[in-house]
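Starting off, we have a lone chain in the form predicted on its own, written out as structure tokens.
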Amino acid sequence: MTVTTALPSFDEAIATYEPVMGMEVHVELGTATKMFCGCSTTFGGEPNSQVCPVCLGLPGSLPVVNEIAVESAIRIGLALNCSIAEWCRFARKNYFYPDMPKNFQTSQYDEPIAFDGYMDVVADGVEYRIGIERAHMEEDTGKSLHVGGATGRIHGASHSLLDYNRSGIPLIEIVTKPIEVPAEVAPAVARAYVTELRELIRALGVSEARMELGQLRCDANVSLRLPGAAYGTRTETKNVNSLRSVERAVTYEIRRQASVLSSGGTIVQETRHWHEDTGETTSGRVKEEAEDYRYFPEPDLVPIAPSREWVDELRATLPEPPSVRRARLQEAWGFTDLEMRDVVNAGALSLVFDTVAAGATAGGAKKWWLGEVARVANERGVALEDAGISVADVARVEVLIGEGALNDKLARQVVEGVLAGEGTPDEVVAARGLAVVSDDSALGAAVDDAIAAQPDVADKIRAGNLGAVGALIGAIMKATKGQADAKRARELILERLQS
């Protein structure tokens, strides 16, 4: 029986519980064709478009392992720091479920080809060493649809739509070892664990890791025991699909299972579902044992050996740490642990990485991706590089501030319209008439008029009062609707008034 009160907050919880996490997460790895089959990878097609014999799971067709795959496989499992095995195989995970056509999947069990690893990463200051169980490759399921319910899930839903154009796609399913660390960042520990492996898996070019596209999707496994007590029940949050998510997952498991136990009930070793917008789980099914799924090798795949030349030149291939690249960059741009933080958290090192590549500074680039670009992609409900603006564009507003042509305010104006679609930067400039006056002639009659206007702030200026200047150039600026070169307006009101 389970027995739940109002949930205690997370600091009452890990006041007599420790949390144990486990992390499994899949990446769908980025290559033009499926794991067993030619089928393309194109997100985006028409459902059940991108299908075969071989990933539909029909009679007398046999799979053929992707090269790309397994490489990719390696280059991440030696990133990890895992060891790589000189002999695996795939084996078969027998389960029913509509959107798997063959009725089992085809991944790895007691033979991946990574494993034994470990990541540090940095929560709060402190950096943790996560320990890596395995990396191991397998399929994707199909996606299903379930129609006309309230909550898009199938309890309730009338019918349900299969889509198999994801069956087959090449996974690799990166597991830790339990992690163990001070209960007050463990939700910290969490997140930080997820960001570093996107960043690890996007330095290796071996997919994108969008998280709202579900090309990396974590599973969080979370139990509570009492100190020094063997490990509790866990539970298994299903495709936690953001940072801020996996934190949040984190930290309600925590509170809702320590609420359970004292209560005087039992956790329920089951998978649940996150949900974003009341920042609960629940129930999903009970969770399977391995038994449960009648592993055995799959017969119809040769096993697969890499040869240690092979492995050798692989681990040549493999980029500058993150966390190296991340010191190296934040020193070039001179910002604050802070500063990198955010940019981290955000998603956007390589967006403001690109911009500063293309012209910006990496101040400016970090201000208009954080701030105005952030806001529209969070009101839009998609990421930093889908919210309608490029890298060139925002490079663009950059190089017109630092000659002159816009201001702040004008180039803030300036993003609107490029993120509404309006066009370049330079053509919104152009529609919107948003261009900064500097031209003495105009700006001269601007300057005249606001001295006109207030004879009293002129006398001052006069008297050698100099920081009255700015009340002149906020009067030129409101006439001029923010477009007037303020610099070159305090020159013109230096001029007349100090000559």
Second form
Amino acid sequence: MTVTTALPSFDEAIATYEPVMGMEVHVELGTATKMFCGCSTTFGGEPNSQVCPVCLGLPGSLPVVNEIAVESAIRIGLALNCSIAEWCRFARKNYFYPDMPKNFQTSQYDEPIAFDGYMDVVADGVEYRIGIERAHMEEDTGKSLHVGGATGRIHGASHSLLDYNRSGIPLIEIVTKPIEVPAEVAPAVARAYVTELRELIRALGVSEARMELGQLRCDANVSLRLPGAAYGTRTETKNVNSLRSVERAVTYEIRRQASVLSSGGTIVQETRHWHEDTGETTSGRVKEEAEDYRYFPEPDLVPIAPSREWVDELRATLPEPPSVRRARLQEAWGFTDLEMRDVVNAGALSLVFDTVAAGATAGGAKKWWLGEVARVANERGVALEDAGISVADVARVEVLIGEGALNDKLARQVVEGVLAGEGTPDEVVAARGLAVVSDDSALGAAVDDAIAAQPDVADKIRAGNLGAVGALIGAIMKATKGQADAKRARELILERLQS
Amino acid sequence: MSGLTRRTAAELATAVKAGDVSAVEVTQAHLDRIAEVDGSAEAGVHAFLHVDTDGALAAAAAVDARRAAGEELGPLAGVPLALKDVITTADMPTTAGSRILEGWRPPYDATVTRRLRDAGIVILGKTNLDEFAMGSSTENSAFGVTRNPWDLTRIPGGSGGGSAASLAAYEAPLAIGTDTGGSIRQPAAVTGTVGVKPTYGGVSRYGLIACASSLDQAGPCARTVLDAALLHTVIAGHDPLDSTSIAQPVPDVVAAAKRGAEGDLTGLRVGVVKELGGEGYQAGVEARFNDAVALLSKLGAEVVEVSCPHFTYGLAAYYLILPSEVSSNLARFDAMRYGLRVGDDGSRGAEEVMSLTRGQGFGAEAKRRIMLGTYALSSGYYDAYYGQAQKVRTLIARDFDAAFAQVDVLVSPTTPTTAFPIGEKVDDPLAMYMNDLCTIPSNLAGNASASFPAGLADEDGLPVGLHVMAPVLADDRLYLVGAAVESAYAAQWGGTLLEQAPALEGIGQ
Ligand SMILES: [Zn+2]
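So the form predicted on its own is up there; where is the form predicted in complex with its partner chain?
Complete assembly follows, chain above in first position.
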């Protein structure tokens, strides 16, 4: 349905209604091979170059479970404070779609590997506990590319191209229990949940969880009800694939549903598409038409019965919980609560951590990632890590500042240059001539000092012994910590001693 | 050279190894026999859907070359074999008896295929079957019926009618079948040959086009018990590509066959399953079965009657579980990636092309089972159908456990009747399903079982099978009993049962 009238504001919407949310997050595991075969999971290969009889679902082929994927699922479950099933099975989810080679997806149904957990998240300085219903394993589908239509959707396309490289990549689906938090923080809590989950997945090392690459995909369920009433009908907004969009999509759905309800309408149970550009959702598939998936236990696989010893071993490998880690890092970095929250909300915790590890100061790392880099990333609509500057680059800039090779103003130009694709910080410094010590006055002082310190060498040069120039350059390099432009230094020495 | 086709696989392998005959000569003799009797869909035995003359001769020549180079040959090297066309072969088409896969050439060999090749066994070609191994007569094949060498107007059993008929017609000394509800054993029974369904998980299913994954099991088919045991040893054993394959040593079935041939079953406890007999069983079938039971006693076995009360529900449970799995397994045949594609003229969407292709590509029985299974798995019906059937399955497995606590093996007729005339039951699926009454419980429970020749029914002179069931992973007991019965009958009949079959000379030309 199209909403033609102006929507109520968020504040107006929540003045009447309470939102209830449910988040479904798919995490693509970073295993080297697929869920049920030995094919590579490397992103960006030639279409259909990473396939075999199993992930193409060829007649006669059989799946074999990737043990690393099971291990990752258990570790995710444990990190989410879930119980780990003593015995569980895969199930077949039956439906026809050309990008699904077997026309069923091997997934888990009523016997998930992990269930009944929780995660604590902070929104606007208050901690909320998000209940985790389940985390289960499944395989990804292939990818359809619809050609000839206006929207890239199948409707209106003249034909479709299928790439099965993604078919069979292991996924973990994490489903929350209904999230009931104060209405005014609901969108922020949704965002905080996904942010926190992403940090957790990264800390576990089971996936890079890059939303822009589809490694972490979020579906947001939203319903409204009057205070104290039963749950309302929910909609499921699919593929909300940035942290900012999670918050915006939930906000939009709350406003849209409030508009429908307050004008006497009813909410249709349906999936909705999120439009990043307009900040709106539009109607997708109506759930009444949804298929009956005819789940049944996958007969080609044996049940998974992780021993308690194994589960305990995996428990011992868990990184510290994100909230504990955050508190520790905040102290180590000397950040205020507000500064720390900014870093977390920007999804920059790992970036700052890595940049500090690479030699930067915490304040410096934060300044660049949340400042110049964030600005450019936002302009280009990409994630921080894709803005065009690496952790090593930012750390290098900070090191140059620390060495006095760059001042703040120059450093900003260096970062700009790197973000513009001009190369590494050192290359930008060289190309743009930005180094503090290549500045004549600074270098001139160093030259004067060197001449004053070694008058005998200076005399030799005055006498025409150019071989002695090297000794002065050596002293200048030492004094400038290697940042002097040797060629310019030589010119300055000769100007002073031969004119 | 025609004498070669009458020899057992063990004899042929010994002769090849000794250099008395070359593998190429053995292979050529069988190819000649195929040319003589196999014919086509219209006439002849029609056991084969595809004969790979060049590939078979090349494989045979490779065995001869290895022998010439002084290499040690395996116990079945150089022996020809007929492979059921539901097992993938990278060098031959694989159709599963279905129009929807006509012309498909798999890019990979099944594990069974690979093991056969590694053993130096010469694959002659691919044999006919009911579409996707669903049927008891091969009449559901999209490529025409196979005829029973005992009487060409009758069915050879199914789904593996092609494999069994190829043995009975002396077109091959060995064959591979697959057994989901009796597709190895029932054809063996009605063609007077030996067919063994190993313990579920005993032979890899990798490359076996699935009918019902939790029931399917590939196994050996032969004219003698020892030949079946030798073939069993080649194909069995754990396969990392099949999660359901058993990671335990294969029972020594060859030793069991040799021991059984000595004819002494003293100390063996045999249970006659009370529920598998009586009303609905052909008189000649009952008579031969009773003879076989008497023979077992005579050979020293202790025979008792055993009740397996839930076997009565086996057929009903089977026809819920099987179609459910079929409906999912056959979903992949959608015209998108391989096989038949109907109606793709640029005017239709993917969904319509899928629908047209499946409508024209699948036969009536495949469609019937897809629909039954889709219904049985539907939301709201799952518990009543699939769920209940799984409970029955558990109860049947418990019946077996209780029975095997009392006896070493169970016996019954393999089928209620001898081979029936082609066309007799095509319009009566329930009558057709009754063929598998005795064989289905072992598929549901996953235990090992086999059919051995037990003579001819008086009223029609057609073969009757003795069905022997053994516990999970006790496949060797089948061979012990089968070989004992075989050697006793050989003495009684003055040779194998098949020697009483018609000669068929020239019928395929
Ligand atoms: Zn693969």
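No experiment lies behind these values; they were computed from the predicted model shown. Positions refer to the first chain, counted from 1. Here the rigid core means the biggest group of C-alpha atoms that line up within 1.5 Å when the two forms are laid on top of each other.
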message: Is the shift of residue 103 between these two forms large enough to count as movement, that is, does its C-alpha move by 2 Å or more after the core is superposed?
response: no
- prompt: When the two forms are laid on each other by their rigid core, does residue 313 show a Cα shift of 2 Å or more between these two forms?
  reply: no
task: Using a rigid core alignment, state whether the CA of residue 302 is displaced by 2 Å or more between these two forms.
output: no
